[in-house]
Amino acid sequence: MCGIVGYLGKKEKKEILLDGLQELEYRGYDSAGIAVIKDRKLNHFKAIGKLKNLREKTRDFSSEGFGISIGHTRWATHGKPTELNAHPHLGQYSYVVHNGIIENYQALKKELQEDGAVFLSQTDTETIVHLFEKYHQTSNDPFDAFQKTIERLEGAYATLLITEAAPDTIFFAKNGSPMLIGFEEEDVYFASSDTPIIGKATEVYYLEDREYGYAKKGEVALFDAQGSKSFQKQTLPTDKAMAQKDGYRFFMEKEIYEQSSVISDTMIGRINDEQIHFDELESDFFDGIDAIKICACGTSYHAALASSYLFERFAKVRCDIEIASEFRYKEPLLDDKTLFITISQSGETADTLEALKMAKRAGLKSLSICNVDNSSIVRESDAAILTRAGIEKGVASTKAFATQAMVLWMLSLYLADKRQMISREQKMIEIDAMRRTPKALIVTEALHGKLHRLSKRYLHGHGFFFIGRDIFYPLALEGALKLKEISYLHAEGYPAGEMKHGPIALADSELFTIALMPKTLHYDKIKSNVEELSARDATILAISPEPFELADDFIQTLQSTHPMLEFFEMMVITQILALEISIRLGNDVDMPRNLAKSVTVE
């Protein structure tokens, strides 16, 4: 997730920006840049890679005395990690930094290009600065131009803009992406989280959606749709570690709560009216393809397995799923009519990377689904779709799994449309469900509280079975994996219909069964399977919109009309259950023993 820092005051601005950006490194980034107005003139520096590269570029630059400045660390969403795509982005006499995704940037870019604007980058952000200058040339009023600009923006944004037309002013706006303002005497700070300004500012205001304004020497003005507003300042926290976690106990907990927003980011610009659209794929990318093979490890393998139901159901194309560490040594049969898809959070997973190289040598077209642009797997692939989850610090993946599942769902629909295998009516049902997914991922206080209370009953026993059918079988595998990763308790995922073929022999009161019982898909079948376990005294935790009288514990989900909405809601429940059990056991949730975030060895 990108980071923003801004400063208005008399102190050395370069160091404040660079130090602030360094505090945001935990979010992940692939390039960085700063812009400073000094002596009424813009100065800017950008570099790809780590902040040390930007420090080296700015080594001889100083900016003492009153001035304004903005900085940014970028995690690529539109365009590769290059200096041209790094923020701040330049117009003729203005600079902008931006977090989020401008959903209507393509329409705005076309309009601006027709008016003569020259775009240097591949980003959505650059539309903001050109739009501002277009309105400024008409009105000659910088704040009026900024107001008109943000009125045109659709999607998520936290943005700072500086311009030689108002060399003592920073313009700011926020919608969907976090941003705050820090205050210390006459100094004003901006940041996308607390950490860059802890120790510098003493008071803070957390901007609300659709708020905007300007800061200049001696004045900070705040507005919303109703007009001018007053600041309700708060005392700034002093714990940087907790500030990085935004008040959550663990990064994993924070990342579970972020899933609603990152799913929105994953969809922005890819769901257009009645179509799924991927800028990353040429229109003929699937030409000549009559089968799909997906290769992945761990959590990514579970996302792949869930998607196989969707590819075959919607696109009517054979979809085989391979565990990368097994695929490498099985002497697989490969032909050039098969699309080879690899999935990896880091893009550096050794087994998956080697499997991709094997497929490339066999002449297969390749596609990667990844969270890190310019990673090894992305560079090795013919095409790549980024999941836009932002950095994930918890070793046990949560939001990476959610965004992988969403990308694969969209891709299955995209391919179904290309192959003319889906009716317009069914396509609209799927797109409507996608748009409702962020709400299914919202964690309520009541839900988390109930799972916290339930967790104390699941600390002992001889193991867990997570069971489900159809797409809920891979989700059962993932729920079991989350629990075993961070609690160190034995857990297995099973297709519910397979229990009677052996595993039911383990059933007794000390066997905990987590039953995923969606109402929209095979409910009566899985209900029968759970009844068989209950008859043998297994302890049942049922997760379902439909109350289940034989359940020892019951988590009621929303009455949904689509299986994928139930999928994502149940995903969150299993994640929080694993989290709360692990916390009660006193484990380090973010750094479970024996595991690493990026597995770069066999």
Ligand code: M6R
Second form
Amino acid sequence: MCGIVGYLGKKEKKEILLDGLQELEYRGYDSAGIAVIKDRKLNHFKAIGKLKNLREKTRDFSSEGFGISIGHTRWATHGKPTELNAHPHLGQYSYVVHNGIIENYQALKKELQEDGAVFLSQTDTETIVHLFEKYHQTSNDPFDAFQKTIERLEGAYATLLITEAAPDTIFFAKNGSPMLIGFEEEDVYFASSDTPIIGKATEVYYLEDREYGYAKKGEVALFDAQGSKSFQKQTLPTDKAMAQKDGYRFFMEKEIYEQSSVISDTMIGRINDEQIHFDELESDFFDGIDAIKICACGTSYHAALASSYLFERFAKVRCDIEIASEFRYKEPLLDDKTLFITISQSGETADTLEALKMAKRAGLKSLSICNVDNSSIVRESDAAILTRAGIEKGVASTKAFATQAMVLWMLSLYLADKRQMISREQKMIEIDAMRRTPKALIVTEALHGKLHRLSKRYLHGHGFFFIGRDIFYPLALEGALKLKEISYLHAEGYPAGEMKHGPIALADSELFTIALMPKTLHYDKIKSNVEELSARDATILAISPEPFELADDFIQTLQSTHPMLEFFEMMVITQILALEISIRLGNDVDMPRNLAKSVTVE
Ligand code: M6R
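So the form predicted on its own is up there; where is the form predicted together with this ligand?
Expanding to the full complex; the earlier chain stays at the top.
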């Protein structure tokens, strides 16, 4: 998740780039940079940290008169947030900005280094500019060189390239990461989303995957694998606030819908044919480790709890989970053969950070699973795996949870493989299911419509019980937390088999039970638990691929072959249910009362 802006025209380029990047800062803010070619002269500026640092650096620079320009705000995936790793990346006479992940960058980098290219950064992006100059040096044709470059790229990219070899042209290409082109008379704009160009351009074209081309004074050319194409331009919306939410009513809603694509970002470069890879981990990282302890809070704790089933089931390693605020004061017994994992969306949660410091003082090796590079928890840990969810604005976490669950699933498999605890056949089943996860996360209009209609029956009552077994128990906890956070209704997550040990006393028609009834895991067991509740007149909303005659309401899920696919599909359903109930109650979905996005106090 990074932000890209480009501009070709006569206006002050610096201001257009900086204002545009400001709008995209939510996509990444660990560094930013711009490059401008005017009168054949190339200028560039980079600064780490927030955009205001770049503004400060470029204070005395102006760029009026016809020229071309590109800018970028970065959210680190490869390499730390340093000035050298900030975009634009420089070859000998060209600059590139890029959003996405070039999966084959290591092979390309090796090839280019053998040809004599000198790399300055640790990024995957820098390969693009060296590849371009390599092809340009043989063909002397910048567009031909650009075409040849993008043919070699595997993975996701939205990229802009400028070069002194064609000082009036911006080259562009898109695959898997968003990019659009804005038009206003002779001016041409590029951006990762609408907001930077609203009020500037009047028409827009949203690039499709594998489209590419160039823009120069008076001409914008578009191509795909079939050859030249014409633009089907649209009128650009004028409402900025709406555009930031991509047309959704709330950031939380947008983030729920985004899960299907961000989960691919989480996996990209980490799943090869038959293996899980984490570039972040040295090959001996798990040597000497015989147990795992995970500490986290809130939603991140629920992801941890779900993963404990996977670590023990696949990797056959003991895995204990603790709520960070409890762990800190229980005087825990720690042993240095235990790997200490922290999970945090923000990387700044005070209790989790302090738990990590305690574990380090006790000599434990540490790993963090986090969405924010360079956050306190990441910096404090021996190693970190980024979840790559992109910035999450809704206080109620959704895509952060989905990506944490995916990283943990992959990690359990990675460890199972290292410990030789999993057969090749089982590994292939898991990898195949991982690849099918984006589909399980798609929100259809029919599903959302049904949950919208159904939500009106769940605005009162004396409480909700979300129930599930196995990994669906932590998912039940998470479903209840989502509902509590944004509807202010009382909800609890419970292990389904535990209801009869007390909570069933609450059962009557005003007790709403949300039953997670997957087909692939303990279906008959959970069915009996739900029957017990139904017999006491509890109102049941069953979520299952199997029709369930005792349910008052029923959401039918897909007939999946893998529990994690059912997990992700049911996760989306509980998120939208909470969203729709909250909207009907007139609550502030994105900023629920009493809550903060990052809890940096004890
Ligand atoms: O940033 P973290 O993941 O460490 O935050 C932990 C909790 O504060 C967080 O998950 C909280 O429960 C969210 N509001 C959940 O939606």
